[in-house]
Partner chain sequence: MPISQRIKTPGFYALLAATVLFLMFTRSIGGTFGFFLLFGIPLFCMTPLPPYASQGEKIWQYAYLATCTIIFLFLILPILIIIPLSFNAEPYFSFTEGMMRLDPEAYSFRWYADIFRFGMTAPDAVEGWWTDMWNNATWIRAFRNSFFLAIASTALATFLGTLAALGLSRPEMPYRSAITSLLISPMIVPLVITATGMFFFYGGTMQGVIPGYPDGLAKTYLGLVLAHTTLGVPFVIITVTATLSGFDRSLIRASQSMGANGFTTFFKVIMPLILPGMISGALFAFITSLDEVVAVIFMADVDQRTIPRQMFSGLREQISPTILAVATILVLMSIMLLTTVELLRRRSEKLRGLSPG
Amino acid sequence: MTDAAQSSDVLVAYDGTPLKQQLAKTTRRMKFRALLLTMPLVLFIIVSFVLPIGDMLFRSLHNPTGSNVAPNFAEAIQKWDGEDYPSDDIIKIFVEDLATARKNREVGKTVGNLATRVNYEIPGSRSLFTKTARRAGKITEGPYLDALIKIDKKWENKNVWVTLKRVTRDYTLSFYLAATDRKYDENESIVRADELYRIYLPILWKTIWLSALITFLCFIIAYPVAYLLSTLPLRTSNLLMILVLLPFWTSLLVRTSAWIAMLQKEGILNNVFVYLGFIGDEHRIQMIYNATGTVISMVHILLPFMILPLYSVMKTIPPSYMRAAKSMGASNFLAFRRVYFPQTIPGIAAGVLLVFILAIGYYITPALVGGNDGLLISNLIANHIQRTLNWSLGAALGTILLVVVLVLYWIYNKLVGVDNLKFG
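In the form predicted alone, what does the structure of this chain look like on its own?
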């Protein structure tokens, strides 16, 4: 066969290029256009989620406070084997770095920053560093350890030097240990924290328990409401749906403040109970600034997020299915259990997932109505970020909460299946 005959068998486009090559070029152009269309969403996800989460993970491990304040000592102390005390040369470098830090007072590099960092590991040690830094400039000759002991006898405690070696590393797991109520001991072994400081794990379990309880109560209340909305005439159901959506049109702070007025001892609900004779005036119920107030107010706030997925699924179930089941001899309960309820499971799964994830990370409502008993782990995270400025511990707690949610989501996916969710 000649070359002319072979070329005549190749399909070409209008411009003479091979059709296969032209199709590949067109496909690449379409993929590029699709990428440009999705680029704003990709950038939004990166800026709003990926970068903040990445920064949180980084801060939970990275804390250069020690090396910023005492850079020379941070390098020298790592050569110490941990036996006995550091050499006099290392302690001399420490004294010089303290004096320099007190003299320069650069932002983020003051002795107070180092004192705060060590105080996370050894509570009550902050004054040791601030007092020593004031006199460090007067120490001109060794032995330097004896000079420090004259300033404060706490320098005899070997654990202080072991802690200094640890906190002058830029990367550490100390904050994850603190977030799980553990710490390093003098031998660098991981042990449980003192009972007084075991607060984070109990609050984490309480957060999971209260979130599950709130989700369950939302389901119990939302299911009959969604069923009623799906079976009523359209005009009536639309009117009731406005009442369901009404909380979305009201400020969250206003709704939470309203619950404070209703649930307090001298509030509306207690006054009604006393008026009806359910309780005596001297036995008013404490329903605010505790876990009860948190549960009640959060159920009210999150209830629409359970009703809407249920309603969207129930609305698509033909009423003829129930009538057919009854016509074949099934009772109302059996028809509901075998025919109607299984078809609503996708809506239940969607509502449960939505409400639980929102509840486990809620912050404003527990902060206002929870008191000490109704606080969630999110409130502790916010406290470390805003007040104590222990960003690394706050980041570690946030990372642990993220991991817990992902694990629960994985279990949920195995039991229910994300493919079965229906939000509308």
Given for the second form:
Amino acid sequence: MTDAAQSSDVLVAYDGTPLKQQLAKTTRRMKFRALLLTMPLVLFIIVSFVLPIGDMLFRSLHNPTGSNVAPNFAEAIQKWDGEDYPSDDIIKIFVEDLATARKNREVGKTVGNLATRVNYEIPGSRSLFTKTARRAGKITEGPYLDALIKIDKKWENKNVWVTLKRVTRDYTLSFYLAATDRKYDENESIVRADELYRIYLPILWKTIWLSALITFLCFIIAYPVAYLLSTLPLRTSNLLMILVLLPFWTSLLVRTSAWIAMLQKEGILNNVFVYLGFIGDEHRIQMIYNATGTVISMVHILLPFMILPLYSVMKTIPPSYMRAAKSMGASNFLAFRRVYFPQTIPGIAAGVLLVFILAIGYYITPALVGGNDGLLISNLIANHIQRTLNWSLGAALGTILLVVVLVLYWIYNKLVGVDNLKFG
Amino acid sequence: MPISQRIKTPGFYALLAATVLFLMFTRSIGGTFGFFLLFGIPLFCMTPLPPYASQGEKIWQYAYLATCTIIFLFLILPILIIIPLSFNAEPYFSFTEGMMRLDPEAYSFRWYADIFRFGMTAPDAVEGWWTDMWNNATWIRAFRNSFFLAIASTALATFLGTLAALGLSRPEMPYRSAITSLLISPMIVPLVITATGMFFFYGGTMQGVIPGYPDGLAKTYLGLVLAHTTLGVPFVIITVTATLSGFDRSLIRASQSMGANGFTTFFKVIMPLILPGMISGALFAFITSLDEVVAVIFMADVDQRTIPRQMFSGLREQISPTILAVATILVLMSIMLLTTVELLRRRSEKLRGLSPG
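Having seen the form predicted alone, could you now give me the structure of the form predicted in complex with the partner chain?
Time for the whole complex; same chain goes first.
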């Protein structure tokens, strides 16, 4: 065998490198170019969206209030093994830190901050700290524990010290425990919260249940309409499609205010009922500012998200299949159940998942028409961020909701694929 | 089928009988008329069934069409009903008796005037009325904020989104599904979570990071534009990618074979073909920003309130029909946007030869 025969085995490009290598190089360059086009947006989304959400995750675990207010004590108490009481040296540092913090006016470093933080763990303990801090400066000599107990009997309670040790650690799981209605007891083991304080899990279940109900109602309502749209001639269906798309394009706030006008006690629906004599003037139905209001308006708002995927799947099903089934003796119902319905399942999956994902995180509509009874988990999160300012708890609740949504999004991606998301 | 024949059907007689019963039961002429129309429309729309169709099938089809009519009414009626309500002369969210009698006295433009007057220092002054209105009227300020945010974030989202969609639709794109999922996720993640994260990150963590913004980006227009761009990007990606999926890539090679460089190819070949998709995507991003309220609630200052933010607090605090007047304007605007998008979609389909016309 000669050299010439060998080199003819390996195809070479114009510059003498093997063609395979050249192809790999070109492919790599093309991949890089495609990636480069998406990079500006990817970087933008990372900065404007991923990092903020990461920040939220971080804050749900990280709460430095304790070590901000009482830095020396935070370090000292970690040496305590939890037996008996902390040594008098540690308590001395605590008293000194309290006295310093009382003079501090910087946001996040006042006694009030620490008191609030401990109050999350032991409800009703706020005054203990403010009261003690007021007198801490006057304690000059030990034994410090006794001096504290003289100020307030509660310092005898070992749980206060155990809690202090816990809240002065910067990283904590206690907000996740609080978000799932659990807490630490005196022995640092996790127990369920007192009956009175169990509020978050019930709201989470209620959110899931209401979202499921809304999704189901959307499905029931959307299916016949999508079927009608998919079977009508194109010109008519395009016209009727506008009736579906107009709500989709109309502002959420407009639709919510429309439902307030429709459903309130002196509203249009009640007026119509009274006018027609279905109900007496004094028996007007309360349809808003409760769960009913939330469900009705959210079904209306989310309906297009169910109709559109169903429609796009139904449009691809040839009508001849149903005729074939019937010609072979199937009844209308059997032909529908065995031939038509199974073919619409991809559309159902897409619509159901999308509506459920959107419903579970809804905030505006429940906040406006939900009253107390129709509130969802998002409203609690917003409440903690804006009103009670328990940011870590809000972040923990948000993280739990985020995990639920991301799992659903992952399923959606597997079943439907984000590429198939379309509007109109 | 001619109308005279459509009327002489058993179904029509049944409807007449039901209407008479309804009239006797409720004793209201208007209600009966509504009843007749509501159930008459599906009857009128019934397509002639094949002659072998049984009576049961006919009833079934009628019931089905009646259900669909009711659902369409459910979809559209709440939106249309606010238009007449916004002309109410009384400060109620409900039709007054005068309005039902079509008494011209019961209708007025006062809530539309209120859009301009509310918040002005001297609404009845003649001198300086315009500047006062432009600077102080609460709703006018909200309109200005909304449009500024929407235009700025739409421009940014359309630019970045189109660029990314061009990359994503290339066949050689690596990690396509992972990157697409990432870029779509702002649409999927609940707004409260996004807004909470932005509130923490822009307001707290970013303090002192960006020169000129010592307090971070909360309560600044820049922060709001970033937030709204993030929320608008998924819509641009979805719409432009959908347009590009039908794009004939050999056109690019043809253009390159004739010596065009990347820019010429993009502006002369690709862009004219995907322009309808780009505009649709931009309109989606625009309406998303115009409608967005959660991020504004969490991050904006009082001066930066947008239209939906103002409506939100209006609905919570003092319900006034001014909200309905604003809502009517917004509905008219969405009708215009929807028409534009529909026309563009048809044009795009025609360009790609997908549609019969």
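All figures in this text were calculated on a predicted structure; none of them were measured in a lab. Positions refer to the first chain, counted from 1. Rigid core: the largest C-alpha set superposing within 1.5 Å between the two forms.
Taking the rigid core as fixed, one finds a CA shift for L36 smaller than 2 Å between the two forms.
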